[in-house]
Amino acid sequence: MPDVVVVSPIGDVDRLEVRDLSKSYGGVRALHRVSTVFRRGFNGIVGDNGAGKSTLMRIISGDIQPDTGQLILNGKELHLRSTADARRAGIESLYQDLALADTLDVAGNMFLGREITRNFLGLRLLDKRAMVRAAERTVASVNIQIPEVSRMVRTLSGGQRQAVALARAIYFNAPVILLDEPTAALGPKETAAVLGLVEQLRANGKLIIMVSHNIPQILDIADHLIVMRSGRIVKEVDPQSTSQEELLGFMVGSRT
């Protein structure tokens, strides 16, 4: 796989701590006093539907705010009001509903909110040519074929959309990457390409958090696993010392 293209690094992240996070929607409690530490490497989150996985990820991404609790990145508390705040802190989110804007092309998506500009007679103008060149170089590094960076994102396949979102995280050298079911709608070839790129990001020292329902897959690739049920973390396990059956038991409550 080609080397990834990056800009100046935001900085390394050794740990991301969530402390006593709670979130309710009306009378429904989605998260209840969730606390854990995500460390550099591959952190997996598993749980049945309604376990609170996506709510936790959306809080870390800045998409929603918790009712109570804290996010602490490398020892410093974060106050995230939006996904743009999270990106400025070095947290990139790859969600099907958050990652991309369908009405923009590939280059526009990569630089959305962080456009390259140039000075012209004292005015700051968008440098579309520079963004296209940077997008072409970076997209070429993700090992999933995208015809051209002027293509509208809504016309791309699932794997190509994931490639664009990963290319954005790579270009801005995000130290923390959130993946919510990144291979759920992909075929075997695209799944292998996305997971290969994620493995390269881990080798480059990124802190990766991934939600997945694919238990065999996440057991195979995770360094650390968190099991959620009914809005709580019920177990934290070493993937090397557990099994698929045991993990499913923690998820449904037949093991403690």
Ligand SMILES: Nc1ncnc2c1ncn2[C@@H]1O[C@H](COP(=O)(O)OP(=O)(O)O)[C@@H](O)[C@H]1O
Contents of the next structure:
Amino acid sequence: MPDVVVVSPIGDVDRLEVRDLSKSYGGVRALHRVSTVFRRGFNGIVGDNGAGKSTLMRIISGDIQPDTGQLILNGKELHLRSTADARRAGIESLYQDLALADTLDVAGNMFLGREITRNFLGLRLLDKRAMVRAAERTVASVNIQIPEVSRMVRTLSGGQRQAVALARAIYFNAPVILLDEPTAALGPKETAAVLGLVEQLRANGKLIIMVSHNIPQILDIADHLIVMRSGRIVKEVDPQSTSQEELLGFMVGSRT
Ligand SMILES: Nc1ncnc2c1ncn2[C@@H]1O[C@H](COP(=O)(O)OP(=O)(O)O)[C@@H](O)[C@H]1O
Ligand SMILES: [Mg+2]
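Please give the corresponding structure for the form predicted in complex with the named molecule, as opposed to the form predicted alone shown earlier.
First the chain shown before, then all remaining chains and molecules of the complex.
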């Protein structure tokens, strides 16, 4: 693991269960009674566009609330009203639009909502220098080059943004990490670097859930794979014993 100070060890998570989750948008049933158990290691989610993958991820990340159903982390029911709630429970999410605040710099993003403070004559002040130092050390420990931690996040490339979000997950030692198509907008080199970081997190006993469109890639790296279609989980497979053709068949419904 990178040599960084871990400020809020939350403990390991062996099991994240979703039970009977449903979510509709007007007449559109985005999720319909989805139940499964994610375990420590790399959990992949695949499915066609509109299958409900992002809706499921957003519910687990606290970004949206389900109409019905439960989230159970290590046997304890979670009630997440926001992504901040989820982070406090140890769930970090990385996805393109929500993960970072564009108008903050790298350090500001890493510590958003969990700022390091110091005492000054009885006042609690933000310790900017400590945050910059911690951000620099953490960023240096991930494999993607980020110019300076004072750079506005909106000036960074897609891969660099993902690296910032991953650095945050690493710094706070998040036991659960959600990734919704993290490499969709990245070039081959950045993709390899991001996947390398995820691999490092897996090797350190994290519970990772990743949505991917890249069938060969997800078959290669996942420990467990879930197939979604029309708002439901239609299949759970062992990537070791599943071919690309079989997986595509489950995704489009020509196989059951
Ligand atoms: N905020 C929203 N408002 C209305 N419909 C939505 C919203 N988010 C998702 N949907 C609909 O829910 C369904 C599932 O979407 P989504 O979870 O994004 O699928 P996926 O990520 O698998 O492509 C789709 O039909 C989509 O159009
Ligand atoms: Mg999606």
